[in-house]
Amino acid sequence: MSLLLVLIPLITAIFLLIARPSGARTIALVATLANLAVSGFACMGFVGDGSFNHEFSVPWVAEAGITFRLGMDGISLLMVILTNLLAPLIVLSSFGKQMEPEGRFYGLVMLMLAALNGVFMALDGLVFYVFYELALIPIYFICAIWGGQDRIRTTLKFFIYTFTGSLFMLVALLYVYLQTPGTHSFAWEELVRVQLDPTAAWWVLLGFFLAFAVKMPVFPFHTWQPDTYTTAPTGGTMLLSGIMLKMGVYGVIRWMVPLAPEAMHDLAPVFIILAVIGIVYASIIAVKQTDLKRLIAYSSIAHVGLIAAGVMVWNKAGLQGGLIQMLNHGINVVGLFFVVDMIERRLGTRSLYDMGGIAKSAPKFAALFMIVMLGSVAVPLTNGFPGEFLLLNGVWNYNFWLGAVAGLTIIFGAVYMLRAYGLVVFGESNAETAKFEDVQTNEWIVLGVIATLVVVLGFFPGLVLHLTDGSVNRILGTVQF
């Protein structure tokens, strides 16, 4: 199953990019649904004791200790579910726009899907790095070809930031690899067993942190994000915000901390403070925004800052909160960016001051938008609440003052999201908003599924927590600092 999750989108991508058939969007949708079905089968009979399920392993460069090895524990499976749950929604959301040439666009989306699945399932350090870098290539071209104004400069900045960060990770990974006994190995278990001296551990940890901090992003490595999210086409923004930034948080849990725990005691406070600064900084800027898409971009920095802080305190509440919130943030932010796309296609603007009164002409849209917005604000009984509660609990237990400052995200989030919702949906209609068309069939499906998930995961967070519990217990027991 692990191999299928990579092969299905990879073969589809190659076919779409080379043959460029008519109906490329339908082919891409069918492929993403097939991957979602495989993800569902992977859940059946899953052993949640923290061991790796559905392993696939073949020697790649045996002499160098490199094996093409994939597998899933609860943490990996959750990320695989997120990726393959959002993928068909992202493809379907693009049905309302002409992405010419269609074969190239959907081929790149499928190539990115293959790379993302590979990142979350890789159990060999070099395989992880290859997939991590491969994911950068399709999103670069998606943003550069179909992006908005000033897309080349913005996309180049994004590429330089992320590629440079990845090089630091590669150096750190190679150093740990050279410390493995015998003929050396990139196997995750062998890398984790290496005992580093304090000085080396510092540099290894910093190398990984630079790569993952850029990808999440964490303050002050975030400056590429607002411009890239705003300029990218909606499908690209959804891939970046909904799935790709989770590569950074996942990398912290799977690779950064387990490979260099010796330095975490000294450096974790610095990392956590940076994440908390990002929460407040991005939230304040989000309050000031008049461009709805840019507002959501900054809100994403704030939400991911809380996830990063919760994960790096390295206690059970923080890790479980970070994992469930990665899933929920992906669902919510994809819904929010789709709402922005719907508004921009109908009104030709993203300015909050050019909107108003949409609820009068599009009540169904207003209701679905409200559900997604409430999930983002983490209102109780929505999907955002359990994860945010656990994250704040984890940070609070680590340090009272950091927990108190991180808790400001609740207030700020309510301020900027309720303000935006009020300006968009309520108030007086104008000539354009009075003609605002309500949701169409494909829009109903996308927003309906997202709204349903917001409610279901709000009522039943145990579905996720049970899936990841064994893996979290195992990794906490194995890696201590």
Second form
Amino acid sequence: MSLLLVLIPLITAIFLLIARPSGARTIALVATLANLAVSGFACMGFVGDGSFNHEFSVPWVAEAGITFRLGMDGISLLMVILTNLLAPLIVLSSFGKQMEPEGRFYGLVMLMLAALNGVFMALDGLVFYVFYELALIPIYFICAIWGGQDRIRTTLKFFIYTFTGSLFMLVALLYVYLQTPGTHSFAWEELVRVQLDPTAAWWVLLGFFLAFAVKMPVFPFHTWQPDTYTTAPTGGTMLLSGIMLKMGVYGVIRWMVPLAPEAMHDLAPVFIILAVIGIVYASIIAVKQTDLKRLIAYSSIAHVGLIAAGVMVWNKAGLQGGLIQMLNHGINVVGLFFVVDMIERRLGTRSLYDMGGIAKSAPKFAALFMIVMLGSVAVPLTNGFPGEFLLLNGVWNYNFWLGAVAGLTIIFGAVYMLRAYGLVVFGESNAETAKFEDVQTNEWIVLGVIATLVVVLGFFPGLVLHLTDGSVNRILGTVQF
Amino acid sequence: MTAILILFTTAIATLFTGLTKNRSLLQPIALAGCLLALGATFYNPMGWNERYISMFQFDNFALAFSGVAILAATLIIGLSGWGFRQLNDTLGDNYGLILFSLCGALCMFSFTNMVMLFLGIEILSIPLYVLAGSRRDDLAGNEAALKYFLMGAFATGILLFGMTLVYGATGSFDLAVVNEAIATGKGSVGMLQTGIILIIVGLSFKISAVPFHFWAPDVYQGSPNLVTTFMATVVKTAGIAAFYRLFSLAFEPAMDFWSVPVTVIAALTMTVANMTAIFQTNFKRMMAYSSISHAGYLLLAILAIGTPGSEGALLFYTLTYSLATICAFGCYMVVAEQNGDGSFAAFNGLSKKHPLLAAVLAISMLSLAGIPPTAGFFGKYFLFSAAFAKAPWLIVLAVINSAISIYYYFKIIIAMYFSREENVYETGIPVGVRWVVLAGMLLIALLTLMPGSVYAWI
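Alongside the form predicted alone that was just displayed, please also present the structure of the form predicted together with the partner chain.
Zooming out: every chain and molecule, the one shown earlier first.
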């Protein structure tokens, strides 16, 4: 089952890239829906006690202890659901645009999905690393081929930045691997079992942190993010913000902390403080933005900062909050970027001061935008709320002051999101916005699904929390610092 | 041994066929000879791999590396039908020289005596001096040939001097005897150490390691494309494999002494080469610096001597590096045909006109940069993990250098895929080039799926 989740998009990708058939978008959509169905099946027989379900394992380089091993516990399953739930929406949201050559665009998206699914299910250190890097190549091409102004410079910066970060992770992984007994092994359990001496643990932890901090991104490693999100085509931005940055958080939970808990006691405060600084910093910048896409890019840094802080305090509330918020942030941010894309396609601008009065010409659009926006602000009974509440609770339990500062994210979030919403939707309409066309069919589907998820997950967060409960308990029980 | 005999016979055959008017027979003969020799490295019915008058031993190491070199040469000869099409009366000589040079490489993989190493290097180099200048009316080609010859002769002299000193200290040219003499502490230490240093210098010239690399960019740029490819793949493989064999079989007991200069050279090589490659605007010069930087990574294997898996890592690395380089040069030849100056701008818009070539070149670049999941990543990974315990900080430096290298490898990808300007490409893809790059890609894909098959070969 887990192999299928990687193989379906991989084979589709190869087919689309090489055969370049017409109707690539339909093929891609069918493949993502098939993947969604497979992940649905994976949920059905799921045992949520924290063990790995649906394991698949073949030796890759037996002599060097490398096994191609995939499997899912609750945490992985949640990430797989996130990936495969958003994938059809992302594919569908690109229907409104001509992405030429089409086979190449959708092929790269599918390749990206294969890699993302692989990252979230890998149970072997090197397999994880390979998938982690594999995800970078298609997104680089997507951003650099179909991106906006200054795309080549921006994307190369993005690539080198993230690749350098992950190379340090490779060195850290390699170090832990060489400490495993016998002929060495990359198996997750073996790597976790290794006891590192304190100095080594510091370096290992820093190596991992560099990789994941760049990916999320955590302040001060975020400088690539706003430019890249803004220049990338919308499909690319959705992949980056909705799913790819979760690779970083997931990496912290699955690899960074379990492999080097010895140094977490010393370094966790530094990481958490950096994350909290990032929350405040990005929120303040977001308030000042006039470009709607950039505003959401900065808001994403703030939200992820809170997730990172919550996860790294390593208590039940923080971890559970981080996990549910990863899903919900993915849903919300994809919705928001889709809204930006709709506006940009119709008005040809992203500047907040060129908008206004859309509520009159496009009431359905305004209503759907409102729901997504409220979810992002974390209003109670929307999906953003339970996650942020648990995260803040977690950080609060760790340190009162940090919790208080991190709590600013909700206030700031309300400020910049409501301001943006007001400037876009209300006020006087101008010549352009007066003829703003309301939602079309494929847009209805995407925004409708997202708005439904915002409400449903807001009412029933237990659906998700239940899924990850056993795994979080187990990982908290085995990894302590 | 069988492989050397086959290659030698084929070389003679091509020379004589070249005298007749049957030019079209030359490539098939050379290809058949190479394929036979490749088969002989796997299958050896007559037991000729035994030690031969204490000069050669075709052990697993020698056979495996011979396989890599012969495979690389086969692919290069596959490209040659198109690459050499303008040569008329000298075509037979060209094939003959390539095959003779390959024989020299095989000697360098299998020697058990320093004299044989020296002979192997000469057999490898002398045909190459001629090949580098094979375009007789080309000024740059003549410059390249002369530079290569002078530098090469100089390096061989230093190497020979080093061997003499080692002989003086240990009383033998035989690797096993030298090893024992060093282990038991017999002979003059000063003479031995000077000898080892001179040998390191001589071999560093051959693999173009910094600071003995100055000849490489001019020679690479000035030589005919196929000869450059041969230098970057077969010669590099032969140089580093001979380095490894000599130092593991003969000088391993003195590792504490020579690991210091080798570490310094490796660190300098990867850093200087990468820093310089960033500023290149010509494909062949960029590939020259890239090949220098790979020499730096390859030196990690020398530092990892004694670690299990270091031979496999070296083998895997040279194989993936050679495949990617040959594919890249194959694509470059087609591009250069139309837009001859070889600058990066020559690649603008290649993805629209020749998606196959662009994809092959992109994958080759990704593989050279060592980006997962390409085979080049596993090459780097095996090499780094083998040398990690011996030189952790050097690995960190190597990792930083790998990140820097993305910058220049990606310039090609950027030109091919993202440039809004488009060049005219009227030439189609020649059949030979198409088959060779597809074979190269297939092998790279196989190496990605089953890295263990080659890694565990030795």
